[in-house]
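A single chain comes next, written as structure tokens; it is the form predicted on its own.
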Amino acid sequence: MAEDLNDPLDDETWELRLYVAGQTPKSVTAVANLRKYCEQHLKGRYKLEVIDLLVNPQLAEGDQILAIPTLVRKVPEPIRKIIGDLSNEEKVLVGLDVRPVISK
């Protein structure tokens, strides 16, 4: 019988939600190098909401957001936090757990 070595996590959809004000340089950086990293690391893998705190700021309570921009990772748990414009992608990746994909 074979053994499944096949990370549980390669399977499963992202679930990225980034958390900006207005289009600031950083939030606008924050955007470019995430949709960069997910394209690299996760492509179609992942869902990406872009949230805008001057336009929802209503929502900014729901993932304790203190400081701007903040990327949640909700799937898969545990969720994690990065602040910052996400311009270290080592740190970014670090951060959210992304492994390199390993081609078959």
Second form
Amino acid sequence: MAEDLNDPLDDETWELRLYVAGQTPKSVTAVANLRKYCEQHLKGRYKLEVIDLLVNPQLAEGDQILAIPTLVRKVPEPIRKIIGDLSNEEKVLVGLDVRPVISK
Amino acid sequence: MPENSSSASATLPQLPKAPTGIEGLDEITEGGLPLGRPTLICGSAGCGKTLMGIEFLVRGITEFNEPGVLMAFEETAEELAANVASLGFDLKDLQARKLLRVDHVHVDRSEIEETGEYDLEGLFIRLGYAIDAVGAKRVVLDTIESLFSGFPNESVLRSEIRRLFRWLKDKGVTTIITAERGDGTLTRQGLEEYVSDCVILLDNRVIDQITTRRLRVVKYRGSTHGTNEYPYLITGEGISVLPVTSLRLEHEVSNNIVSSGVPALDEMFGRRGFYEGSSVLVTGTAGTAKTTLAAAFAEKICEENKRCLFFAFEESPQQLIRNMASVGIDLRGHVNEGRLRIEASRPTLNGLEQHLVTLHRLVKEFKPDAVVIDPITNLITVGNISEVRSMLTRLIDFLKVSGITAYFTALINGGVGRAEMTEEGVSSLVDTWISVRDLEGVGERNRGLSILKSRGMAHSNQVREFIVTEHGIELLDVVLGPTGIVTGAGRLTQQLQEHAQALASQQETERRDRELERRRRMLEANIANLRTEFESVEEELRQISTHEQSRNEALQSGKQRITAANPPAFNAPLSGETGK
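To complete the pair, please output the form predicted together with the partner chain; the form predicted on its own was given just before.
Let us now look at the entire complex, which starts with that chain.
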């Protein structure tokens, strides 16, 4: 499956949103982890938006956010969600369907 | 002592409650759900959990001015709005007026990947935002258990749910949490552990192909509550928990009398009728004119310009009107003028509770002075005896409390079951019990009517025969035969015999009169004869005496002449003296 989608995915710009609630340890960890993965595997072709629901609570409804932190892959379709502090890199990459760069 | 305790309890602070506005529920919970605390409503599918939640919110907004938030985990706002639109709840309008907020929470396991630690702060934020947006006082979480299918980490979920309920309590919002009923437990995920203030259980039972929904308050911390199972219905206006059976017998009584519609029947009662607001039961086997008696009563009520509600479980209104017209009871006029309302339905159309609710609703709408149910025994086809009994108890209670005269007919069979149901189940509840029955004689049946009981007034002990004529029901005078009261052809024979006897005795008298007359005339003739005879004898005798007299006179004159010729100067007196 990953191989089929490889080519189009490589060209697209990834839109990622990370929902957090204040500066809790989980949120901080999640932001740090995500930035690290993106720099490593999607360098130059991603847009990352970190949304603090304590500041903008009305945004929670739109993406059906329940768990904090939640990472939402808006583009490419389909929407995927990853909840948790993103500490397991492998799971995050599988969840986002990102081809790890290191393996190249 | 009882006064003391009751006054003490009246002054004690009560647990603050949020009235639900749901018909009947506030009575059972004695005021509503615990204010500012979560309440768990659990039940199996199709019980109306969501509906109860929505009604709680809508009534809160419309009746108590408390805005609400609905967090729906299963259905979208559009679906919910469409579902309850038929009940007259306009969710969209309420949302537009910022009194209600519906937040659909969509949880899809397939979209979610889990890695590392997380919590449900997002849910809290959303809920908190929604509450703040409308200033909500009431919150409904419709099946929060859906979360369990969306999040694999159950321990996180459980601690988060516990935190959520705590948080809702701190917020001071009155919350309803709905949950699916589990196997052997109240809820599938054991939510009752976390919600301990008030638990209401809804149940949906099918017995003999008829569904009855029931509600029970399993627990209510800090408050007393009705502990029974109460039937409830989802009606056109929302949920209606059946008005609680009033255990206290403290209704007002009236001293007024209403007529039974049959003058001769009234005569059988010490006060010429029934008490107003009492309940009357007419029992009888098939074809004993129970409906006719009921219709006569209904007509009488309407003639007095009162209103009567007639529940016909056997005949359609048209049929009833036609049939009653044939015995001189005109119902059509009263129907047209709105004094009489005939509600006809098959008993099996609805469950018992539905019937009861229909009745309640119509009584509230129509405000009748009398209610006729013909016959109550047909209801037994939709429930078992104990259910029908409890329904009738409630019904009779309700009518009594409302001061409405109730007139029931009941069919009794030769069979034991139904007769028992009538006798034990209802008769102790009714005030007046009239029994109509077949008096089966040689080759014919007649109808007999008797009063089995009549609370609070004297009544006749006779079994009266009655006939249904073109002018209504007529009670016949009691005819006593050699072996007791005779009816029907026996009565007619008896009457004929009596008539013949009277005729014969009259003829006999006449004959004797004539005989006497003849005798008299005969004697009179005899007397006349005798008199004639006497007259002739008298005449003869008189003649004889006349003749004798004249002879004597002649003799006397002859003697004088002789004396004159021979003067007897001293002869005569001397002769006298010498004779001595």
